[in-house]
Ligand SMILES: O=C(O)[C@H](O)COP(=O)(O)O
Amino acid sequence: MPSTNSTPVQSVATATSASGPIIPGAALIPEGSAPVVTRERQGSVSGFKKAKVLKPFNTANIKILLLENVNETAVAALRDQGYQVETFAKALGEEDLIAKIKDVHCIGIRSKTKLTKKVLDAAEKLGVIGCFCIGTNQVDLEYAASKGIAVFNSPFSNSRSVAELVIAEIVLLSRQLGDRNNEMHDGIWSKVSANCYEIRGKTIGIVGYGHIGSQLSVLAESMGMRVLFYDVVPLMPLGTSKQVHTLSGLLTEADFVTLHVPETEETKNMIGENELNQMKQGSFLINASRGTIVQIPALAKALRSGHLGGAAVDVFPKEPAANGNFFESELVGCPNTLLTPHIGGSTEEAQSMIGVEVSQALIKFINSGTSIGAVNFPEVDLRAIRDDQENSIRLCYTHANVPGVLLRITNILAEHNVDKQFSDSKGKIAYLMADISDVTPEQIQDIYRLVSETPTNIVTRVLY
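Quick one: this chain alone, in the form predicted together with this ligand?
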């Protein structure tokens, strides 16, 4: 990718809200960019047919806001494109976020920044969101899609890190290591073996057998544990693990219950007093999924009463926005309770991989319209336009998913040579990409105007 900001290719775009009015400068188009088209060639072609670099109007005007200490690999990759990149080490509160998001084309966040309807409504130019993590519950995905904003995440780059942390916690809890460590730091020598166990032969109960749960299954089995899992979908058990069909079936059998479900309406408050009571006397609970899955007062009660032998909790219903901020929880001071500041995915390996993966998805969407991997958006891609295809353009059209749209677009493009075209839908929106060859600058203007004026238009971009 060239790092220049004087890339001669340009794009034009517009967006309408559901109610119709034009949102000025929306959808990855820098302010003041008129839909005026001029052409210059991108270097010479020799030998191989190279893919042409399609980029927005003026890369230097693309504004990217990265919050929550997004990894340097991403910052470098995005700056290398010539984009303006502003970074913050922490999450921003709603008011600051609303002020900051107003004129950015792309925002990168991790698990703490809440991109609510209210925040998204303030984002006048936002075209794409990168969640530099696995979870996307912090974003109003459907509302973002309705505004033509694609959301990308990193589905598994930190899964191994979480699974390794959980294995460590199982051993630590089983040996009461947190408490022994605290005592030593307080100058207390307390050598005990009562209620300390090997993990070999014990039963782990995994709730949610996705990327993390299944990775954990393999590691736990290799440590000699018996593995049970509960999931809402039937899944192939790895190794000698076994799927149980009810949550109760898992809770009553497991020595260690570990949670790896996403935050959804169904999983919120999934583990409360009733579920904790079903767990075996002296068993352990581990939560490295989302803070809202467990009812904290009930857990604190189960720990203080001695019903549970201990817990490891990495995620909390309310987490401080930045390092150094005060943390409080009813779990503070509970026996054999390991509390960690949401570090399940915080390893050098995971963060670096996530930075590369998500930044590449953002760059592809901004520069070439590719939405493969988007979590809220139809996934569409086309074979690249070749560098020697001088007069080709790519139309990227996000529209309401209603009957008759494709016929309308076909009519607009009827006189043109559509090289390739693909469209897909997801819920209420659909996304069409079409590469059109042999078009003059005037024809580009017409195509852009006619498509963006269709009543179903959400966002139209023309890249070339």
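In place of the form predicted together with this ligand, the structure of the form predicted on its own is requested.
Just this one chain is shown here; partners and other molecules are left out.
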């Protein structure tokens, strides 16, 4: 069979036929393998039915690369599946990364590793990426999707840690504790109360009312603060918080402005000199979202002039790739300014939960094709094939999102019993999953061949 950007029936993911080489950007599972895919138990009217354990490949052949000291909960979960797992405590430079990623089927990273087009082109077998953090801007998401590579992240697990850090920073700023601490370490005793305040009764303005912003809202209200928030979509306020309709409306009212938005074209440089000038005299700015959201020179100017009473910044436009004496910023030396090295989600609890959340998403995608939670990929899932369903397979088909594809697939499967199927699209990519019963080994080969040879094919996988 001629080589295609797809996988043979013997694999659970995109490898090649016995006569062909591994195709760049295709394979999750190497050629000529065999056991272990787990599926969740599913309920039925008559009770629980045991899920079939699919065995299309040898999990020991799955190679996974984990960088940046990914939490041990993820390492253990992936090794429990039988995968080969290699770990590194730090991010790799581009050339080292290109050499390492060549033959891995899955890579796990945090915020420092950059998965660019050049790096992804070197990943001959890569099928899925796990970002063990909230952000995914370190990955070329669109290009990854075009190669059939799904990307998963952890949008929820560190929300509490970030929210608690912001509460701590609000108290520290309102009491100027950062400056007092530095003075004491320099041997200076400076007991003052001027411009030091309780946070009770003050107004916090939250920009971005998602998982972190909403948790912060609850914590702030419990400490007696008045809560305003601004978001681009109407949202249900928690407690007595109130949504304002414009960013300007929030900036002019809040004593503390805290930012919790993703990095997009709309949010880059969102807070500049104009926005800072709209903030109240002596108010405070906190950025624990993305480093490109705030224009650093404008913030430094507002702090040194005394217009702002202080700031806390945990993220920066350019951040060192490793720990060490590398940090430089115009904010260094600004009064009542707390600078932290992107540690908003860096707690033991958050990293443990992130490890669990992302590793489970990777396992489900590798073992059963489930793409729920992928950030760059259509989200598709099917209930498990039951243990008593003999001679059943699952077809996972990633393809170009163009007219006529489903008609072709319907014609290919017309003579077979399709138990269930689901298809979804995202931008230029579409993903179809179908469970087909009562098929012989020869029919499985035919289905795989016909689907993988369609002109719109990106990745074809058959699980059985």
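The model shown is predicted, which means the values in this text are computed figures rather than measured ones. Positions refer to the first chain, counted from 1. C-alpha atoms forming the largest set that superposes within 1.5 Å between two forms make up the rigid core.
> In whole degrees, what is the angle of rotation of the smaller rigid part relative to the larger one between the two forms?
Rotation between the two rigid parts between the two forms amounts to 9 degrees.
> Rigid core superposed: how many angstrom does the CA of residue 390 shift between the two forms?
C-alpha displacement of residue 390 between the two forms: 4.8 Å.
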